[in-house]
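Quick heads-up: it's one chain on its own, the form predicted on its own, in structure tokens.
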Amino acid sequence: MSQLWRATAPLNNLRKRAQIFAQIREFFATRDVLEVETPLMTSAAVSDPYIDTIECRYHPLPGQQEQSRYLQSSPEYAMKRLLASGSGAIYQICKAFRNGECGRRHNPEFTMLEWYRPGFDHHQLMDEVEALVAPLIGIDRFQRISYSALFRQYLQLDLQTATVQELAAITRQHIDIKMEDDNRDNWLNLLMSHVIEPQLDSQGAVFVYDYPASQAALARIAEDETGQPVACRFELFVAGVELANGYYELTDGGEQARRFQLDIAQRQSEGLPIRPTDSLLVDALESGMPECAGVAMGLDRLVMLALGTEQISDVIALPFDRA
């Protein structure tokens, strides 16, 4: 008989990630912050060229039109429109999905939690980040370092002036890869997730803040304090494992659907599929968002940094080949 039904994640990890589940809940629970639910199923897509979004079908009552709905790769936009509906600060746990992402850190459908604080920027975010982290996972030492210094730090590049054949180069003595590519981008994220993360696997909890201007996704854009622009954003890694991404979020309509446009000719000329972008999250911001920070966090993963374990299957009581 297949032992396939089984769960993969002993019982005293699904007890430990209770309550862990139970200490975020108290923590927000006590700073005020509520707790929200948005759909998991929505009309729109989100138009970031890196995130493959999972399509679904909907089969209304005969003689009615079939429609398509998209899985949320976050809850990021919808709790948009309840941050622009005078919601205050508030915090989701919930499931989210990603096509192709599946492996010993990924699951196709993972669990999130989101939260949005308005009034912080993402420098107040990284402490709260720090101040929910820490005592979960056992660290109370959390370095930050800006995203140039770290690539200074690490490969003793200046990105001020490196031009996109110099990273080309960098990579290809670091990856044995033989992509052709003239989108910056890609090269810094090769070198970032395959030559820089693996080396932050001793350093502890590190942040990483001030990303550049063209990887500012929903994040608003500043200057730093050489006065080139940044995108006001951060992500967090402890041993390596990349565990959260926030932003100084941008409340300018016009601005998102002039980067959803961008996303969408990125797409066209990646051969990517187009999908239908958010007009509701542009309405939002147009009739006025709040100045605030969010952050997402997987779930998962902060199971897995709690209790050393290498393999998300054994924080997940029924990953993908056994759902």
The other form holds:
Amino acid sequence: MSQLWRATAPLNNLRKRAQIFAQIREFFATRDVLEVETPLMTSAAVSDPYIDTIECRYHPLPGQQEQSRYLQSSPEYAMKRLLASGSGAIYQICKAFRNGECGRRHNPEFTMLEWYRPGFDHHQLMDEVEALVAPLIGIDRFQRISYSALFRQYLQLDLQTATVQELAAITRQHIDIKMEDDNRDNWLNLLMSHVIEPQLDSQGAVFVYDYPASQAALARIAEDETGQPVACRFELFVAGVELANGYYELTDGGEQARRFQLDIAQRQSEGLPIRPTDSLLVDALESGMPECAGVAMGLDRLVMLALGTEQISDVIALPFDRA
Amino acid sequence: MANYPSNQFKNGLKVMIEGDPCSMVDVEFVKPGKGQAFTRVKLKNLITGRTWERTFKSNETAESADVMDTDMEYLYCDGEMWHFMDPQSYEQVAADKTAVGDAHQWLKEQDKCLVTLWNNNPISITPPNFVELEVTETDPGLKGDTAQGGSKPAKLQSGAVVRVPLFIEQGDILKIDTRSGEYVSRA
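Now that we've seen the form predicted on its own, could you pull up the form predicted in complex with its partner chain?
Full complex below, order starting with the chain above.
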């Protein structure tokens, strides 16, 4: 008999996980943030080109009239529809699903904490992320650094002037890779994940904010102090692990529709699957979503950091290969 | 030869990289929340022994390498080549200096070694973790010095020179850890 039936996470880790979930719920209860649930099985898929949604099939009659549904990769669109419906501050702890994401720090089915704060901008939300996370992982000092300052500090690179060719050349100095790409963000992401993140390992908790406008995703775009357009987006790295991603949210429905179209165009040019985008989100923004900031956090990784473990299978009872 | 897609990479997989057989030592899936997925692999070149990191795109593949580890018996050295025999099939292979590398100093006739074959040619030799070799040359032992520290060089029948305690005599058989090259005990 194989041992695949057995849980991979030690019971003590599962106890710690349950304790952290209870602390999170208490944190939001005292701050009057409402716990909500939104569908896991949705009619539209995320537009981000590099997130591949898992498709499932719904049949009104067994085996007939098949309709495609998508396992949500983040509850963002649905939670924004709640915000536009007048929910006020909300949070959710839910499963999210992503095709192909399986490894030491990835499970294709993972647990996400996502919350939205009407009236906050991304800096105020970073304060709240810090207040939640600090006691759970036992780190008090959180650094904050802009994306461009980060690249200056770790790679002596000026992002305002660096061309795609220069980014590719610098990447090849650090990484052995066969890649040709005109997409500037792909090189930046490689430098971030392969060169900078490993160096953040010794830096404790680091918020990186003001991402390039081209990496705004669903964040609004503003000017930084030098007048450069930047995305009002932040990420939190703890011990070199990408833990959370937050935005001062885009509330303009027209701009949202335009970004969906850009993502579809990129998917088409790279031969990636095209799936329906969420017109209900655009409608919700057009009917009026409050100004707010929102953030998504990987809870499996949070538990890993609290326990100091290296493998996601240490904190998920039955990971993908045993699911 | 088969091609492995990067999502099937795993530790121990043997692949061809730029014409040389390599072994995957560590495989990590790297995927930022919003970015492309990559597989970062620590590779060991089985010919040169060099280890380095290489990043593969998610749609990249690597050609499998016909590499096999076989237990073989060391027979003899003819001055240029080292000869090994598969004790099951009695098939013999000859390994050159590059393949044998530092292992030559631990080889004793009839000892079992791990021979790595690429396309049936030996490319590396791993001696047993522990070997027993006779001391052929060392300064006379110091009587009554079995407890104290201190060491001296001793030359072994295979040609290796190791540090040994002062009480060791010529003709003693010693147990040596080949991974560290250190004296363990008298056999």
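If you superpose the two forms and keep the largest set of C-alpha atoms that fall within 1.5 Å, you have the rigid core. Numbering follows the first chain given and starts at 1. Just so it is clear, the model here is predicted, and its values are computed rather than measured.
Taking 2 Å as the criterion, residue 30 does not count as shifted between these two forms: its C-alpha moves by less than this amount when the rigid core is aligned.
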